[in-house]
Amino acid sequence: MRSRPPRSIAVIGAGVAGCGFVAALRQLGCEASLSLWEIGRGPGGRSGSRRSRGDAALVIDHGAPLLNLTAEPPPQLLEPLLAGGWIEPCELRVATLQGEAHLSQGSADGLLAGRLYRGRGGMEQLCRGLLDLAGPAVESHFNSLVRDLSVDGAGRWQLCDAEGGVLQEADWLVLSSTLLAHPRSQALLGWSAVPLRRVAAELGDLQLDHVLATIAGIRFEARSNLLLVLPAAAAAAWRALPFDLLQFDPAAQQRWGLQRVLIQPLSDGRCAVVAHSSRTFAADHLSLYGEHSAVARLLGLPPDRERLATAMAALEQQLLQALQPWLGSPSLEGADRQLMRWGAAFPVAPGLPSELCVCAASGVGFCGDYVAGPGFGRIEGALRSAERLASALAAAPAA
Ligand SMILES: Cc1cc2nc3c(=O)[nH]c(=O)nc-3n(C[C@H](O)[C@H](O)[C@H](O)COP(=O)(O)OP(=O)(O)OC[C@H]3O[C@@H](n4cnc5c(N)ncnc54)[C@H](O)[C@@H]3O)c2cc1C
């Protein structure tokens, strides 16, 4: 059994999740030290926003593009993130394509359901809000890919590189993503084992042997998210449509192989566009990264360009031949284009049970939005999550 609270914790992952816990622990009055991994350039994962380094005005939120809350009481991190200026509430003009062409106002979508909040300024503000309620002493490591785990001969976990040098320990370990606990990660980062599962092989660990089985078995829905930054000239048309946010019904997805796009107007007269793709599309294209993915940087793995542009052109063409009755045929010269790929975008229901989220014997907690309970697949179960197990660990276990 590992001491509670912890005397250092290190957290893989840098989404909500894993700020959420950093800054739920702190705000508890936790003193453990924390370092927290992220593959990504800054925190976010799934609700980062894109910028570029040489254009200001750019950003663009490529993933989740608001956060709804559905249950109460709300996470207690909202008010301080609120308070702070990171996020506000958000009143956008939701529409929904039936079939082919009929457009009814609002939605019925889970995903818009509740209370409504984005980042102000854009998604990633929200994790930047909580790493700073977390304050400034929690180490973070951007561009870091933990790449494998072990435990040493006095049971601390060791996170490791791609070269098998160890880059922190600590005697409690947190994942906020599956990635290093899940199968689907074998092929894709080319493991001749889960990470995780082989150290739980060692350790004897039944619990977590049991939490190992259980994430095993959770499915994942891919989005292929095709991103277009209109110049100001070819952004009228798409600032003057009648909606922000349009979701297609499953008749629509099932016609054009979208599932909602988001009208982001950018404060210099562009308009970013992002199309998420419906899961069926991004299923046939799994394997197709982005140019800017970070997992393909960190692996070196060569954009497919033939098939990139092929993936974006008919994304493109399906997005304008649903908008036409709207946008006539616009102009999109001198836009820019972009694929985001999102393998693992949502889990698919039940997902890991929240009483097994403390492996206290081998000193690891588990956090994230594949955590059922409320929210669960979504920005508000990966905060919901993040706290409960920063109070299970931050409490002293039961004598
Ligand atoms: C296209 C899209 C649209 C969405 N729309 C909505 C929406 O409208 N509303 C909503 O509530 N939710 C939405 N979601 C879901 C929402 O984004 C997620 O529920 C939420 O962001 C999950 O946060 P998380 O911290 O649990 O996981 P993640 O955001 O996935 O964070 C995990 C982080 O861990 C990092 N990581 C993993 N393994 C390692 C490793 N070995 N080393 C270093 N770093 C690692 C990853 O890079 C990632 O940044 C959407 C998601 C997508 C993809």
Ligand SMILES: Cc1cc2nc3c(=O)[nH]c(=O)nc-3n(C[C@H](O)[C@H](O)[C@H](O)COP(=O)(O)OP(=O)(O)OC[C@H]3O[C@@H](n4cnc5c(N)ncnc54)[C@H](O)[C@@H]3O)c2cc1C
Given for the second form:
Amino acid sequence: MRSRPPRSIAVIGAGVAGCGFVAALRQLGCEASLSLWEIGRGPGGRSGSRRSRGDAALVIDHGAPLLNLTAEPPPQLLEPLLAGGWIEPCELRVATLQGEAHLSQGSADGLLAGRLYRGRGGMEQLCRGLLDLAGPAVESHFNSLVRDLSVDGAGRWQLCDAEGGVLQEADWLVLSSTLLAHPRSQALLGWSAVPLRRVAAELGDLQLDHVLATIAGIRFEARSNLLLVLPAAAAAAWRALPFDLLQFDPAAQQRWGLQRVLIQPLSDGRCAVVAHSSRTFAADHLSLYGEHSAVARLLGLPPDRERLATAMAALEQQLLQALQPWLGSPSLEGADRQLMRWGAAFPVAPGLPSELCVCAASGVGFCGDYVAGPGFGRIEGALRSAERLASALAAAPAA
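With the form predicted in complex with this ligand already on screen, would you show the form predicted alone?
The text that comes after this line covers the one chain and nothing more.
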């Protein structure tokens, strides 16, 4: 049993849960050595923002558009994030498309309940603020794929690359996403085994076995998101729409193949439009990666440009037809197009019970929006589960 406070912790995933975990640990005074491993180019995960080195005005929130808090008390990290100017209260003009073409104001979607916040200057600022709260002593490894796991003779976790080389050793392993623990890694990436399940079979930790069996039973819904950047000349009609965020009710999702549309005016007169597909559309295109996919790049998977073009054209056509009553026939000449695929965008309830998130005998912790509790499936759930896990590890009795 690893009852002593951990001296070193390796965290997989730099989304809200991973960044929130290291921030909460430091706020609690934990001095353990922390390393953060992320396959993407920077922090954020599904709360990330697409930017361009050569285009300072281009900021697209391509995943979760906001943080909403539905339960009390608020996460302890909320106030320092607000005080640091990393996030700000958010007011959006929200509408719901019902069925074929009926527009109603407001939304019953859980995403918009409670208090609303967004990253100041882009949703990724939420995670950047959490890392700022964690301080400079956190080792951040971006563009890094942890492909496998092992445990050495002293019981320390080893993070390994695709060739089996050891990237890092740590007393504790924290998974803020489930890729290394869920069978979808085999289905989506063609891996021969689920890394953590393979190691668990050697450890003989019944609690870890139970957790992994529970995680394997969690279903995740994918999403395919179309990103459009419209030049200023073509942006006026989109900027004049009577909403910033359009939700699609179940009948509209079935009719149009879309879940929501976010309109994001840019500072130079352009406009970004992010169309989130329905789960059905994404399931039909599950093996399709965008050209800028970090996973595809690190795994050496070439983009299927013909299929990408077909999928983007289908989403674009559905988007224009759904909004035709308010847009008319807008010109998309000069628009830039990208496809963003989230292979595990939304966990489906009930999720992983919070009491199973610490496997002390093996030195493994779990946090993320897949953990049951307030905010399940959203940023709120990721942040709250990160704080709970940090409290549990920081409170471990001294040896």
